[in-house]
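The chain below stands alone and is given as structure tokens, in the form predicted alone.
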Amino acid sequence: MSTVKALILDPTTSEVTLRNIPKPTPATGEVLIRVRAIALNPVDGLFIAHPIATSDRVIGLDFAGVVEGAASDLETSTDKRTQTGARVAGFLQGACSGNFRPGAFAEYITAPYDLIWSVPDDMPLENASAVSMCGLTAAQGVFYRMGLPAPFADTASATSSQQAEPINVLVYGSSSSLGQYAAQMVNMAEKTSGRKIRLIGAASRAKHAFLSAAPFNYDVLVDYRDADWPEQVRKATEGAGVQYAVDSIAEGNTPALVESTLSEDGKFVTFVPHSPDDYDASKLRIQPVYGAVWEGLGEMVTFRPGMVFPADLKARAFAASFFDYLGSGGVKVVPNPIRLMPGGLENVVADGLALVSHAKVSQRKVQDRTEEYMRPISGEKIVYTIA
């Protein structure tokens, strides 16, 4: 086989279509991965309406798939994943930078082994395939950039054990693909600091049971759509405020409301604005500490015109932590619930992308489609199976 099936962006038009392509080659450092499953994210939708990319360029960040070849460097590796044979999942960068890095909605990709991870054997592939991005965006978010203690790398940390009082932790948008993912990272950091965190989040009344239970295991829920839920939030703090939050929507007005609920030294984490439009940090009081998820790959990533994340080797490393983590034996985090779709590649621009779009949360339009798949998503990420 010379040749493989992808999904190609051309920026110029803003169109997608299914191509042939050469099959890759495994650079060093890397394997050679036969895609075996794909998971949608509303940034791919982003992406192709707004094209950063310059050049023609694969599509698509969340992959799962089986190792078929790997760089001749890694010819007398012992890790598992160099492994021919070895159930990986992952992602990449795709059209989401200026710089050339094609993405995961192909027939066979390459990827660094050390920012793949060992899929569990009770673990389908198309599961394991909506882990990798939102995942790392969580760990990032809680443990890079907030310091909550993490179970698989040195962060800085304000949760000494021989305190008494619980820390108090928000996420707002908790039954997003991103809010599943934070609390069960938070959840890591009360286990490995030994400390009592009371976890708040906010989300629609009716993910309430659904955020109580295993593995999210919130304390305190509150309604996002009660006009007065920051304050209801400051009063389950019992008078001390949020130390630590994350806005997993950050649109609008969401960013204030979440900083309004932190104590006078909390710290909250949310993304960078795709546009002006997005919200104004500058009035906030307390300001949000973010970044790209794209920076744990390790290699400069153009965010947006103007916005440039220069290479960061010590992101790069937080990232191979966390992976090594996920595959060093049992499920370690619950993935997303998952819609899978009928057909494959040929079906993601008309079905897939239709679902998952690149508006705002509170913009998405309902799909003029009858078929049960095509129905609102909430909360679950959309995953087709590669043949």
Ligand SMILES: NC(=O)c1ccc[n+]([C@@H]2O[C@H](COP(=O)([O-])OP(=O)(O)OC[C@H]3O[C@@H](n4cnc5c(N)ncnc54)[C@H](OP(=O)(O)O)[C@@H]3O)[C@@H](O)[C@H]2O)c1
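The term rigid core refers to the most C-alpha atoms you can superpose between the two forms while keeping them within 1.5 Å. Numbering follows the first chain given and starts at 1. All of these numbers come straight from a predicted model, not from anything done at the bench. What changes on going to the form predicted in complex with the named molecule:
- Core-superposed comparison between these two forms: CA of residue 225 displaced by less than 2 Å.
- If you fit the rigid core between these two forms, you'll see the Cα of residue 283 move by 2 angstroms or more.
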Given for the second form:
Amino acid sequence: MSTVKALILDPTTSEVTLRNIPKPTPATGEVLIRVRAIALNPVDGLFIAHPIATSDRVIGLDFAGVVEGAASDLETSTDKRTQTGARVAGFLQGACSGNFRPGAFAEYITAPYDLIWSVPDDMPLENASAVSMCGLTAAQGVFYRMGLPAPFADTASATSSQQAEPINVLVYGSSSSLGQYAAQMVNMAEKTSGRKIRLIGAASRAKHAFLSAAPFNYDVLVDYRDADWPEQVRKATEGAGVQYAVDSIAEGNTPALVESTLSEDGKFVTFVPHSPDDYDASKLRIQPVYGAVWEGLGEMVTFRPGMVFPADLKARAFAASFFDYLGSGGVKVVPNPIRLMPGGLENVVADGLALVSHAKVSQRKVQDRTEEYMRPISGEKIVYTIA
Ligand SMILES: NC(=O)c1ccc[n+]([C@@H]2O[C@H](COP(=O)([O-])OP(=O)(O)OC[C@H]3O[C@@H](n4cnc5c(N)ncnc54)[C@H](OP(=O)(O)O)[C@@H]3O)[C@@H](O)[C@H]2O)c1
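The form predicted in complex with the named molecule is what I need now, so please give it after the form predicted alone.
Okay, now the whole complex, with that chain kicking things off.
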């Protein structure tokens, strides 16, 4: 039997080791992918430290690679993602589910062909690996949950080009991976609707120049470390308040502060489930809409204790249109800046996961390591090339 190397979590000990596993075989509708690059996310570390997997599991979400084969039902498919040699990217769920579903940190994986995207020729696979999971999360928040108009899917049109006043949209945590993609989605909504959007961001001051430029194009930036940042945001809206907000961080009382900037009929989304220790949700005028990216996979997901997402075919169809759009000619979304790490799968635990491993992005541990590549991360994705 042919075997491949993969990073496997033992959920009883939280240990991750590099092991040989059988080479996977694509099921109906799936392709076999030789993984060439992987990118790390905070949830990778979270569900290793606090496993919800109940059996040994390949870890990891984001990947990019090259198609090496397809299930027999795809033999006559002309979709370029099913063709041998196609350069593709996507994400799997791995250890972030109670259900048995292998992850992406392996030499070979399988994935449904319509939940991966065709990587443009001029985009290196390392950069492409940084897009899928956070890109889809941001698209779900901006288009699917808040209803801003998407260039690729039938979303409720929340804007009317007849109205002259700009729409105010806040992205809190603008320099985070999610925040960087959310801003690009908001720019797409502006282009799609033809209605001016005033894009307001909250990020550390050092990131303001980066975020003012393309592809983010913020109109107004505040520093979330200023105690009066919500007041600064309200002023920027000339008293109207923010109609749409994305809280990319949702830690401590950030959702309560974001909510305080909203107009009367404002909407906002978060991506971290509410903890009663953080703020009293019953005191909020407007409740955040929480969503998990896994819904886009269209499979039943047992997530945190008491949280089960039923298979959601509408969310899957949205994800499929988003990935189809990403691969439909030219660069549609600019990947986060990447930090290319030395080594491959064998270095992920000691180096990469050490950099992203803390559960809260606001409380990342400062490493006592002295190598340049182990400096704290901010606004970058940790990426490995898989030889
Ligand atoms: N529900 C879902 O499906 C889903 C999907 C993806 C991610 N998530 C969650 O979303 C969160 C963000 O993920 P990510 O990958 O985007 O994180 P990330 O890129 O690692 O975000 C780190 C950035 O957050 C900023 N930051 C830290 N504390 C902040 C604070 N208190 N206020 C504002 N900005 C702050 C820092 O920027 P500065 O340098 O400007 O300080 C840092 O660059 C994580 O908790 C992740 O688990 C959920």
